Every structure is written in structure tokens, then in C-alpha cells.
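In C-alpha cells, the next block holds one chain alone, the form predicted alone.
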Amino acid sequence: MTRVGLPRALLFHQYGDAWKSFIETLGLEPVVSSTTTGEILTSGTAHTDNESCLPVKVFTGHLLKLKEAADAILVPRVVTQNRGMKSCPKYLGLPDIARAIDHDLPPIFAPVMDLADRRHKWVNDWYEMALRFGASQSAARAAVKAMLASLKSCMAPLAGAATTDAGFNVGVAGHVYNLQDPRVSMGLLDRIRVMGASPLVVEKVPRRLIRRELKTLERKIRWDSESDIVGAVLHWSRSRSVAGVIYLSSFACGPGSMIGALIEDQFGREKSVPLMSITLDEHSGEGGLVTRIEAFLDMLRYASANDPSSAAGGAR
């Protein structure tokens, strides 16, 4: 049986689970890399320039983990995830990154997926592919279908990212592979549930309260995950659903660190709730982060207990 590997970075914690029914439906083997760890995080800055984002040194330490075990390795390139919009160009050129990472890797494969085709011409792609694996027409086709069924559910809201009954919700806003990451996010999620409060993460937004507040912006975010951020922290902050804001961005992410600053300009002229932004990288340290964490909820707890009209417990 023909193993074919998954990295477990970047959009693979958004569409893992329907690149892995496509795998299995033809009857290969998917093989996901292990959870991250300290050593696939320094593999990864070993491999990648200075210059690269912290997701493509995971990405890559991941990538590395999978060379001696799978026979092929699936990076799809990911073209846009919403209509209007386009994907960051890291995942654009994802694939030529991973095969000029190690010229050893087993072959790369690299399907496009472009989700703002409500015509599904880009699976034609995964149809190819399957062929190439072996598979017959009707197992391809059965293939792209299972695909198809398993993404309607991958857009729903992840697991673990309900709120909880804790006393003030604070809105968590950042890329899913960096807080649904532990290693990467060091359990922010985890932490801040453990620390009293509830975290509302921007997979919980529907969709049309995030198209609503992008609409009052003077110019339109072209980025599919950095708009969905904006208009899930916009909500957040104009109906006070929650006490306040905390953005997690990751060091030399351009068009994180350019939507970190549109949300911080924002809250100020409109005098909103607290932001804190917290920047990550290979080198981030747990006891930093948990102090600046406690010191922010803390902060928010005394401000809710002194407020009557700040946002606790939930949205008014």
C-alpha cells in the first residue's frame, strides 16, 4: 500500500481531515506527522532561511519528519478559501518550497484547491492525481467525492473551540494552525480557560457578521484568513461580546503583522475594548507568555468588576 504523507501544519489543521478521506477512499495509507515538538521546530529554522514565518519552519520541520516515512507527500496548493479572496503566498508556493527544501523527499504532490469555485473545476486536479496513483476512474471520481463531503464538515467550527462557562469571555483571535497548534500557541487556549476566563476564537463568527463588518472598512482586505480575523475582531469589539482582544501573530508574517496594525488603529479611534498582541516565534518561552496572559485577564477582571457595562460572562 502506497503511503502518502501530511504534514501537520498550516491549513492541514483546517482541511486535514478531507485530504485524508481523499487518501483513504482510494486505498493508500494516510501517514500524518506527530504532533509538534520541540525538535520538529528546530529541524524546521535549521532548514528554512531567516527570513521564512514561524508556520513554514513548523511546515517544514513536519515535511523533514515524513522523509523516511511515506512514499509520496501531499501539499496541496491552496489558492483562495473564500469568494473575492486570495490565499497568502506562502500557500501559493507551499509545494516548490517543500521540494527545494530537500531534493531526497519523496515526490511531492501538489493538487490546487481554490474553494471560491463553487464549480469545483480545481478538483480535476485531485482527479488527475488519484489516476496517477493507480486508481481507476470510478475510484478517483469516488475519491473527489468523499473529498467533497468531508469539507462541508471542515468548515464548520473546530473541535475544541467552544467556550466555556468561565466568568468573561475574551476574544482570541489569530491563524488556526498557530492556536490550535500546543506547541506553536504554548496552550493559550488551554491556559486562558484554566486562568477564569472563556476564549471566543474567529471560527465561531458566522461568516455574515464577518462580511458585515468588513464592509465599514475604507479598503478591502484581500487575504482570505487576515479578513475573516479583522471582521471576527471588529464583532467582538462593537457588540462587546467580549471583555477584551487578544491577536496572535507569528514573527516575519507579513500579512499578519500588517492586519495586527489596521485592528490597533481601529480600537483606538473607536475607543474599544483592551488589545493585547502577542508575537510568536522559534524562540517564544512559556513563562513570558503566561505572565503577560494572567496580567491581561486580571486586568480585564478588575475592569468588569468596576464597569457595569464592560463586556462579562458573555455578549449583552
Second form
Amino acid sequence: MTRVGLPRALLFHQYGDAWKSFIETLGLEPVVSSTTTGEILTSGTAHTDNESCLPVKVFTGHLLKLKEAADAILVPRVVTQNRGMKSCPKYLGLPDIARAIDHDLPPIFAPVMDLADRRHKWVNDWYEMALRFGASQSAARAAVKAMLASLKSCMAPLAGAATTDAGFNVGVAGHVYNLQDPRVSMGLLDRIRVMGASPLVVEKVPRRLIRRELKTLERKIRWDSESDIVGAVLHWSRSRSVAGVIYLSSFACGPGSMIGALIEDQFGREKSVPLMSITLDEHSGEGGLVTRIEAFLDMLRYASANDPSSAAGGAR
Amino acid sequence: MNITVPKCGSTEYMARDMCSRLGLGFVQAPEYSERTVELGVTLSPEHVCFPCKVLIGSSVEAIELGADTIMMAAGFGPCRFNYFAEIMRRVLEREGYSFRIITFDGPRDAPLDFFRNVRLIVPAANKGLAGMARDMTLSLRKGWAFDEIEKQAMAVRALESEESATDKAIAECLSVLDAARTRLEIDEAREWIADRFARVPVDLERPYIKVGLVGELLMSIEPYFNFDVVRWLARHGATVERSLHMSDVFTPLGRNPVLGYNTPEINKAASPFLCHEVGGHGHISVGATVQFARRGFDAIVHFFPFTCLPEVISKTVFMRISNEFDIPILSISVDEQTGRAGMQTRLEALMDVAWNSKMKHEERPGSSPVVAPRDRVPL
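Right, the form predicted alone is done, so what does the form predicted in complex with its partner chain look like?
So here's everything in the complex, that chain up top.
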């Protein structure tokens, strides 16, 4: 049975289930690399160009991990995720980066994913790829259908209440692939919970509210996930549903650096909630991160204790 | 209305020409200097990319000289550039400068916005919309001529048999081009330029190597950031061809009249290595590199700003191209901390490699670089 490798990095955290169901429906065996370890991070850093961003380095580590474990590797080229939006250049060139990094990798398959295209023209790529794996036409069609069905559940907003009862709310904005990866984010969300605050994430903010806040900006943001982040952060700060916001980005992240500057400026103009930016790279140490979160949360507690007028989001 | 534009290659020449046609004031941003970079780095957010910082510094200098309107291009590309103008506006407003920024998106992407922006300039101009459009195309035509002068000069400088014969030709051509106003005059000037460069005395016996210069716009074009690499290479016996010219960038439909390859040709050349557009000029860098390698160039120099998104992708892809075409490629990332000495050492090493491989190829006549067949076909 052909083993098809899927690196557990970047957009796998969002669309991984859809890709897995595609491979499974074809009767192939999906091989997903293990969760990020220090070793993966080190090998990724050693093999990638040194100016690449941290997620691409993590991706490379996972890719190299699959070298022996898989007969083919699937690196979809995600071109857009929403209408009128653009992906980060790194997603667009990811398969080409993967092919350039190592000569001895198994063949890399790079079907296009253009989610903004309502007529789903892009699934042709996937259909052709299924045929190349030796599937029959009907099996290929079934696999594509299974993927589209599973994609719908991937794209749906996460369920669950926006607020919780434990402590006060802190907005944690950042890319899914950083926050979902416990090694990369060093368990940021859990740490915040342990320290007695409840973190809110971008994926739980309704799209309607995100869009409403984005309309107030002078220039439209054209990056997919970054526009969601900015919309969510502005919603949190303007509705005062959080006591503070932590913005997590990775070093050399292009869109992240631009919206980081935008959020800082906008918060400064509106004089809204406190903001802390954390920039991650492969050298980030746990100690430094913990100290900074502790200090930030202490500051939020202190501020709201001295300000009885603070709204529902404030600390008790 | 005193207009200023980002200083990069022929942009300024075209903008000055257009403003003089329309009767608008034009303020030339001063040459890039240490002060520009320092101003930009001090004012701008830490993680935005180097060109953005430089443009912020340069805008401050232009505003100090009396500019009140900054014209910026933006576009809908995936690279950081599409948000430059907004960050610039926010930073300069925060610093308390009074100015207006007009951000032009591509007329094909957002025709209405483009039209609205042009209308902002109309009241100050002495012409209507139609006249303005005509003037724009004329200025663009002049930009082509300006870039052709640069292109010819790069090609011929290493071979000139008299000291500064090329510089003299450039000066003469520019004075002829400055005087040209109508379409006919500009076309005549272009012919005259080609003629004039054919008359530059060259030493055909002198051995030379061919070097391709690729990379991000500002870093590969502006001599301040690449430490005038074109002249440096010429002194080391290299004729240079550059992948990017400002007037090509502004020419619609991807025709690239100065470079000579249109966009489909470039995409096709890049396609085994980079099969999708990645924003900025990453695709052109890769495509032009492949074209240069196929044409038998001896080395490629690649300039890009630190952590530039598209060019870091090209840099990664260059590892593969360098192997398959057996051509040395030197990638140099530039930011405010780049020093002349470090760059010179690396360039000297590249020259050594290029000259050595050139000698080796000449010993075995008829031998061409081996291209390894690839089993991986991109989907």
C-alpha cells in the first residue's frame, strides 16, 4: 500500500482532516509526522534557508522526518482561503521550497487549493493526482467528494462559548499553526489557563463580527489568516471583552510583521486594552516566555483591581 | 501640489517628466544616504521589511524639502508591499508630518479606485483625464528609453577601451532624451541612444564574463543599497544584465519591453523550479536566472532585503538551479547593518569561481553545462 506523507505543519492544522480523508478514501495510507519535537525543529532549522520564518523551518523538519516513512508526500499549494484574499507567499511557494530542500525526498505532490473559487475548478488537480496514484475514475471522484465534505467541517467556525467562567479573559491572537503546536508556542494557551486567566482564540470569534471590524480600516488587509486576526483583535478590544491581548507572531513572518505594526498603531490611537507582542523563533526559551506572560497577567490584574469601572471582561 | 514618489531607478525620471507635462510641482527625494536609512529605521516598526523602512526615511526627507503629496503604488500582491503605504501613512501621521498619500492599486485590479485616485490629481493639473492618460503613456515611453540607457551601459562598461567612455555616452544620451517631448521625438531619441552606444569604443580582445543581476526592486536597482555593484562588476571584467527595470514594472500586460522577455516566457522558464507566482518579483528572479543560465552566463548575483518573502523563496529554489545548471549564484541579503567589506569579500569569491569555470569551459570547446534530468514532474 502506498504511504502518503503529510507534514504536521502550517495549514495541516487547518485542513489536515480533509487531506487525510482524501487519501483514506483512495485506499492509501496517510502517514502524518509526529508532533513537533526539539529534534524536528533543529533539523528543520539546519536544512532551511536561515531567513525563512519559523513555521517554514518547522515544516522542513517534518518533511525530512517523512523521508523514509512515506512513498509520496502531499504538500498542497493553498492559493486562497477566502474571496478576494491572498495567501502568504510562503504557502504559494511551499511545494517548490520542499522540492528544492532535498534531492532524495520521495516525489512531492502539489495540487492547488483555491478555496475562494466557488466553482471548485481546483479539484481537477486533486482528481488528476488521484489518477496518478492509480485510482479508477470513480474512486478518484469519490475521494474528491470526501475531501470537499470534510473541508466544510474544517472551515466551519469552532463551536463553544466565547467566554468562560475561570478568571478573566485574555485574547491570544496568532496563527493557528503556531498556537496549535505545543512545542512552537511552548504551550502558551495552557500556561495562561494555569495562571488563572482564560484565553480567547481567533477561531472562536464569529466571522460576522470580524468582517464588521475590518470594514473600519482605511486599507483592506488582503492576507487570509491575518485579516481574521486583525478583525478578531479589534473586536475584542472595542467590545472590551478581554482585559488584554497577546499577539503571537514568528520572526521573519511577513504578513505578521505588517499587521503587528498595524495592531500596535491602532491600539495606540484608540487607547484601548493593553497589548503584548511576542515574537517566536527557534531560539525562544521557555523561561523568557513564562516571565513575560506572568508579568503581563499581573499587570492586567493590578490595572483592573484599581479600576472599578472596568467592564465584564476585567479581572475579579 | 508638490508630488514626490519613492526613489527607485527610472521612477523618478518618469514622475518628473509627467509632472512637468501636467504643470504639477515635483519634489525630488534626496539621494539615499546614511541619514535616510537611519531616519527610516528609527521611525518604523521593528519587524517591517527594509524597503519599507527606507521609504519611510526617504518620505520624511522629501517632506522636509517641501513635498505635500506622496504617490505610492501598492497593488494586491501577497508580498508585504501591498501594505507599505498604510504603514507609511500611520507612521508619518504619528510623527506629526502634514502630507497626503495617494495609493495607486493596479488599474486592472481595481479600476474604480485607480480612477478615483487619478481624479484627486486632476484639479491641480492643467489637463483633463484624456490628456493625462496620453501624458502617462509618453512618460512611460521615456522611462523605457531611460532604462535602455542603463541596460546598454551595463552591457558595455566592462569592455570600454577609453576611461569613462560609457559615462560620457550616458550623459549625452540623457541630454538628448531630456529634450524629447512628443512620441516621435522620444522614438528618435531611442534610436539615437542605440546608435550612440554602438559607437562607444570597446576592446573586443579583452576577456570578460557575463553576470546576471536579479532580486528585489530597490536592492537590485538602487546603487546605494547594492554598493554600486554594477560598476564594481565592470571593474572586474563582467558585463551585467539586470532582470528588473522600473519602466517594465509599470508597463501593463507583462510585456517587459526593456528586459526583452514577456511574463509568460519568464513563467515558463521558471516553471520546473517555481510553478506559481509568489508575489513581489520572486517569479521574475527565478525565471530570469534560468534564462541567464541557459544563455551561458557565468554567474548570478541576487540582492534582496533581509527576510523578503518572495526572494527568500527564490533563494531556496536557487540551491536547485545552481546544482542543475552548474552556475554559481550568490545571494546577498541587505539591511541597515550590511557592510561594504563583507559584501566585497563574497563578490570577489564569486568572481574567482566564475572566472575559473569560464577558463575550464574554454579548455573544452563545445562543452555545455550538464543538466541533470529530473524525475519529479510538478503537478
